[in-house]
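Take a look at this single chain, the form predicted alone, given in structure tokens.
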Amino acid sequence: MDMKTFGYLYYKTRGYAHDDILKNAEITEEEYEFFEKNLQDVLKEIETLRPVAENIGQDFVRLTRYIYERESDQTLGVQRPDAVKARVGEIVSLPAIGTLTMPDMPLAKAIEQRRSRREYSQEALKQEELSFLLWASSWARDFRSTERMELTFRNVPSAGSRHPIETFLDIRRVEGIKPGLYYYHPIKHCLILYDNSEQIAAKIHEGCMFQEMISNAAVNFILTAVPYRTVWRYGQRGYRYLYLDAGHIGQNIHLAAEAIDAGACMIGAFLDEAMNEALGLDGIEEFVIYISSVGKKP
């Protein structure tokens, strides 16, 4: 879903008049007629589900209380999910964790000067700096696998060490790495090229509602959630933990960015449909949950 489609649906379902929809959604008369002809089923679905959505937050909190839970799939002996999803593509090596020179900024200083920074210089990140950011936020320092359980242990907390969050990188300015969308493998500590088409950067920018820090950043961290990795153990309550886990990662990105004289801005305002489509995700078994732009301070 692009911004024009979203705009049409957004203003149409809120009762805006024809001319106001054209103006606010920034669409032409021809585009309006196209949407009118082809999006009627979508409009009906939105109208049907809107009453459900009005109280979904309260229902989510109420119905994920322990009193409503059933036995988890883990308890029932269902096959455990993998700790890391298999991805295919060209492998790009990164500086090994053991070779990194860690920044000497005191933790208190990083906490004190942390800000949501939306403006960046055009300076590229060094590969060592990118490796450090990944060490702080996504790297698996240990991996254990048995028939009954598969776990990774990282520098961020996660409920039951399930670590359902996957990391994609929209690389724009990193020395020695071509721009494109990459997947970060937390065990092998390498990048896997996911999409280097000319359109991918623009798709991500649009999916983030054209927020300028996305296009100005050296790299954008795109965090996705694989819910069953946590739900397998905790049932529907596991959905609560997805957002907690993403928040832990976001704070580490912020602090690590400060330590290398860079800035970060966490982003929750994005078009779910557009971002999931850009990454080829179904939005159910895996979906974009959080985004962070990162770049050197101006």
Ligand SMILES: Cc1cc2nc3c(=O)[nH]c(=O)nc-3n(C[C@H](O)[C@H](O)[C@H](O)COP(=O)(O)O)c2cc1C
Contents of the next structure:
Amino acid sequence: MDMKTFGYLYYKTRGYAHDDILKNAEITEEEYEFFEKNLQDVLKEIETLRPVAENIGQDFVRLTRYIYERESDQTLGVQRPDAVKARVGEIVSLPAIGTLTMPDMPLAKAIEQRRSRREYSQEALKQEELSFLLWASSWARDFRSTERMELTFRNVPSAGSRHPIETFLDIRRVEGIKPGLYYYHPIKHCLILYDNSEQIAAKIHEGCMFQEMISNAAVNFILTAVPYRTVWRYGQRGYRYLYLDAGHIGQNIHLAAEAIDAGACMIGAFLDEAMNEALGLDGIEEFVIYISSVGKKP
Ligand SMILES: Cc1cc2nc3c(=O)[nH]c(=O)nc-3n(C[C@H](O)[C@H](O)[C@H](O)COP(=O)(O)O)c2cc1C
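Rather than the form predicted alone that you just supplied, could I have the structure of the form predicted in complex with this ligand?
Okay, now the whole complex, with that chain kicking things off.
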């Protein structure tokens, strides 16, 4: 879904008049006519679900209390999910973790000076710096695999060490790596090229509602959630943990960025449909959950 479609649906379902929809959604008369003709089902669905949406936050918290817990798939002996999703593509190696020179900024200083930084210099990130950011946020320092359980252990905590969050990188300025969308493999510590089409950068920018830091960043971390990895163990309560897990990753990106004279800004304002579409995700078994832009300080 692009911004125009979103704009049409947004204003239409709020009862705006024809002329105001054109103006606010920045669409032409032809586009309006097209949406009128083709989006009736979507409009109906939004109208039907609106009353449910009104209270979904409170219901979510109430209905994921332990009192509603049933036996989890893990307890029932359902086949365990893999710790990492298999993805194929051209592999790009990164400087190995063991070879990195760790920055010497004291932790207290990184915490103290952390800010959301939305402006960046044009300087490219070095591969060592990218490796360091990934070490802090996503790298798996240990991997255990048996028939009954598969786990990774990382520098961020995760409920049951399920680590349901996967990392994609929208690389724009990293020395020696061509721009494009990559998947980060946390066990192999390498990148897998996912999409290097010309439009991908623009799609991600639009999906983040044209927030400027996305296009100025050296790299955007796009975190996705694979809920079943956690739901397998915790049932519906597992959905709570996805967001908590993503938050830890975000904070480590922030602190690690400060340590290399860079800055980060977390992004929760994005169009789910547009971002999932850009990454080719179905929005149910895997969906974009959190984004962080990162770049060198101006
Ligand atoms: C969950 C979450 C979502 C956020 N989404 C956005 C966003 O979409 N755009 C943005 O500019 N900042 C976003 N931020 C950054 C906050 O605006 C920022 O953390 C807040 O204003 C406090 O400023 P500070 O981080 O510099 O202390 C987000 C932060 C969090 C934690």
